[in-house]
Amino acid sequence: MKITYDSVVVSTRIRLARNFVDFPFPNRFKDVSKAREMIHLIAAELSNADKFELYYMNAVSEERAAVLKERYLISQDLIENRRISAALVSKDESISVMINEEDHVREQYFLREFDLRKAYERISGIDDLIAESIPFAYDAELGYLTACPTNLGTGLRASVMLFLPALARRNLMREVIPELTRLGLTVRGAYGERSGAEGELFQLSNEVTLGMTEEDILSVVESAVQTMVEFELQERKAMCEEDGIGLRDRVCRAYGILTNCIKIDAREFMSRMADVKLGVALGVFHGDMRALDDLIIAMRPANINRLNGAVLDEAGRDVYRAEYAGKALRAMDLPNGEEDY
């Protein structure tokens, strides 16, 4: 059975909340051009860092404030806090900073592969950066200051994105979650906190940053990832040894559909990607499947919208779906992989 560690990792991303001295939380901002000035000594000074756009959320619309959504580029807090937020993107949009969202500022590095390491390290730069243009509101005891009590001390949230359709199918996750929970992590859908774990993604998080250091942090979400990966694998293995037929069925009727249907709503789309992404998993495709969650998340409404051109209702949007995703699926020849199991 072709199964590779990639294959359930998605993606990574350390984001870090920060608040500064001598400002109020965003929450009790009052003064709209002190907000104003917060932003643009945070873009200078980011400026020589790398390529930023720079969004106000006063001034975007609600159709591209929805694309930088579903991109996980920004939060429905920043949306709703607009009349003081704005945002920082890279090119790559591997950066992404929210100003005026919960927090003053929170930072978040995104990487296409397990490295929370790497992540941390390169989002530390970008902090540091920050810090010399406003101090930090830091305590000796309590750490970095933070709106929400759960942020409190390093305010590092480290986040790792699995695909675990295995687990998610044979009902373990009421199993593994109370574990997790137990020691600190929390696990979430694909778009954080009140996002339900549609095509099968959770987010792994730590819930805990008071009276951890950030290795700590890091080691116990590590060992966690570690964990639920060979978990995942380990049962991916068993499903095939049950039922092989049945689910190289299953997933072969999925690529069927997604390449020949005339029409396809979001949630249906979203439960065949994951068996197509599960065939390649096991080899019974050949693809990749950073291609593959690339067309998930162009696929979800706003950026449909992006792509079209125009704005589209859900009817249309439906349409779109199944053309262009059967069309790209297509182009990537998935039907030529070798299962072995």
Second form
2 protein chains.
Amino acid sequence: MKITYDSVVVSTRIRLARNFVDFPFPNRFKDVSKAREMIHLIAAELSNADKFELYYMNAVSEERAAVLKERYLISQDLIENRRISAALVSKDESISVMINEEDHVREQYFLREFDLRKAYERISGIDDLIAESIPFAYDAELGYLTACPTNLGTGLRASVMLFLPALARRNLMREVIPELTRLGLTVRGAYGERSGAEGELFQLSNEVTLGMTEEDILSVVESAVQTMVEFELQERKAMCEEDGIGLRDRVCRAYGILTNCIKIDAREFMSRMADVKLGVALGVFHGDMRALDDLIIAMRPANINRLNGAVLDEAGRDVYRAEYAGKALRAMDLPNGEEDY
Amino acid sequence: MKITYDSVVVSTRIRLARNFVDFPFPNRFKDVSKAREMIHLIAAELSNADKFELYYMNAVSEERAAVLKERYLISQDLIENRRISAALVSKDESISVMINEEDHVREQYFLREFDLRKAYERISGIDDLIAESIPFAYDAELGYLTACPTNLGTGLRASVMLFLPALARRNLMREVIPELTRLGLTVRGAYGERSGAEGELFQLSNEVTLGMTEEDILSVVESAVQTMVEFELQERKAMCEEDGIGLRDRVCRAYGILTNCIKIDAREFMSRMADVKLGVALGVFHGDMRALDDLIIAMRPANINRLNGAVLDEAGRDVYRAEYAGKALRAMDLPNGEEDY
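Can you now output the form predicted in complex with another copy of the chain? The one shown was the form predicted alone.
Time for the whole complex; same chain goes first.
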């Protein structure tokens, strides 16, 4: 049995919350032309750094907005603020700058591996550029000023998306969560505060942004992730020892269903894909975990509608999902040679 | 959608019950050497007709007996009468003559298609031969004398094994059964009176053997089977019309599970195989229904032990079944070309 570190950490995200001097916070910001001006200044500055796609949220269709949201590039708040909001998204989708979400800017950097420092470095470069467009509101004592006091100080949120099938199935998350809370950290389902832990994905991030340096925050999150990864790997091992055949049966059945079904709903799909990912993690399958994560995102409702080129109803999406994902998984050729009797 | 007649009738069986003059009925027959003599006489006579395997039941292991029983070649009563009982089974397993079961001889002919007359003709040839070994007890008024009065007269039982997934799933068997009873017919699960309808297999046969000619019995059973087949095909069509995608999804998932699982118990296996057979019947898969029926029999517990060459416990059989059946199904290459996107 092969267990890799990569089989637990799905992605790393660093987010900085910033506000400009001389502009009211977005919730009090009614002047559309001033908002446009802000957007132009930021976009112009960023165009020096990388290729960005600029989305004025009032010009983006509901469907397109849903696609961006499913891809973790924008938030519901940004969509709701559409009169004044915009998003700048880099071509490779690693950088997303939301303008006039809760704060004037929310700068995010995504990495599909576990490297908080690299992500922080990258987003700091973007942050420096944006600061050149308009000066940030900064207080020597409080640090960066934010619309919500919970983001005051560094304005930094370091998040790591974790795939924790063993902890979830063995009902161990409720033991872990109080420990993390004590460290000033929170755990949420993959799709934000209100979502359950679909696909056994959990987002670990710092709660506190004030009274700690950026370095402190990164260190605390980093070491919590390391502990979680070790705990998860240990519990995966225990699962294999307790009922290896049962586990192998479950992941192979999930693969069999995904590659043969004619329709599959979003919830079942997430659950079967979690099994297949666990199969890759345990060496039952050959495969690229990131390709499986991509497929999970591609099969969310708005992303399916986009792939299909027209909006489907739920039943239509279930059939599309079965066909598309089945084909994608067969092309990945996951079954392990040794197992192919 | 393709629907064939063969997709309902699994097999035809004709059984004749006979007893010899000058021998007590088996339940009162204690003389082992007389029984041996009877067995020898019959075996010698039959060796003129075909290649038969002779099993003295007291010399057959429990495991071997279970294999024969699972293959419908012998009965539990024959096993229990082992002191005096034997079976003669033709090489192709189409003919089985049980000696000293409930009656002195129970002659059976199996056909893997729907042809009662052909089966009756074939077993009549065997019957004539056996009558030459020792004369049958026959009464001009009562016909052939049997240990149990329910078999008096023709001693003929005509049985047809039917695969009735649509009637079973749509809960229509309870409507059919009273009709059949009125015609003097019975319906049982595939494995005899006490078994449920595993694999959606039902055995239709005549109850009455007295006061009707052989021809009458064959005609009644034949026409009942025709009615059942039409009813089943009509209900399959209705199932497709009501939820074709759901049905296709179910049969494809069954195939996916069977070709990928690591363990599968007897009950689930029967149910998934019934789905795959229905898939063949509906044209979702290419395939040979009889090969699938063979696989069902081969995967019964004693048959698995025999294939394995050593007795396995239940958990071991579940793993063996998954591996063997998965391999067999993959080799059959069932998925329909049109469906393989």
